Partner chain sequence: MEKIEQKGIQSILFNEPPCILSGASVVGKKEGEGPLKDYFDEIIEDAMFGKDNWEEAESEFMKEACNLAITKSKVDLKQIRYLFGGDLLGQLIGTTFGISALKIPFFGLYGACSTIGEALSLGSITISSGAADYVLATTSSHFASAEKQFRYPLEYGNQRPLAATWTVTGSAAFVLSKDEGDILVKGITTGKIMDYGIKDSMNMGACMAPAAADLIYQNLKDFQIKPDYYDKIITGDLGKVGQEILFKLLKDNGVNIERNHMDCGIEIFDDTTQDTHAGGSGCGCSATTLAGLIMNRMSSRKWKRVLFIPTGALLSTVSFNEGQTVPGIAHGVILERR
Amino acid sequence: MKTEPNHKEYNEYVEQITPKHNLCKTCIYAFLIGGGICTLGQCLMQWSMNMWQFSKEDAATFVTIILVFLSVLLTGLNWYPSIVKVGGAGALVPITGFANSVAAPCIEFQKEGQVFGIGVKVFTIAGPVILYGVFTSFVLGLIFMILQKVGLA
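Structure requested: the chain above on its own, in the form predicted alone.
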């Protein structure tokens, strides 16, 4: 009969299977991947402003669309998870990470159909970000409005 491992054995087991991370190396990769994404965006912005004479606002919209498209394309090709594995937060923080978080559940649950697969799961990861982002914006706007009425802002 198998016995339950004691506390010490369990801790040793957890220590064995827990991946080891080099914090310095992880931060450098996050910086390089995130910086690369942002540099690509800035290059696209400058290019669109110089090549097509876009205004700054139009160029920013163009860059956003291109970066979201590239993120969804790389997610669909199953390459974005590899980028995230190397770049960590550097790949997840920019808008490309948000697009990936919306596209990945769509791809994963498409077998379950349009409504119960994609429709239900599309905002599994991004939904809380949207919900709490909008709610926090509302609360902060309300506080700002009250401070303005009182004359403190």
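Residue numbers count along the first chain shown, from 1. Keep in mind that what you see is a predicted model, and the values were worked out from it rather than measured. Note that the rigid core is defined as the largest set of C-alphas that superpose within 1.5 Å between two forms. First, how it differs from the form predicted together with its partner chain.
Superposition of the core reveals a Cα shift of less than 2 Å for C24 between the two forms.
Show the same protein again, this time as the form predicted together with its partner chain rather than the form predicted alone.
Nothing else is written out below except the one chain.
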């Protein structure tokens, strides 16, 4: 063409005309859905502590197991994507989102076999979270140990 924008101009123009989700609305939905999941967790915790006299630590483990189970179940029924569509990060950040990110590849790649399908691809989405989560804990632990040795902590 005779007149062509340079890359910078074009990117700026595209940015300007591309429609975006309403930030305020998505934040409210994320708060409600994320808050709902956390409230459910808190209720389960209180309930298990009152019902079965669980210690706080045991109750937290119990809540984790139940939330992960529910998320995997909803993923299997293909309902979880609908929840995320509305709730966004509110549904992805809690442990339910993590469970969804592990269960989804299992379902999708099961056709490629137990080893090369599920085995290889189970952590394609969750892998980075696990790797850098563990690595960050290691670094923080190291810093804490050094501070302890020099008597600062």
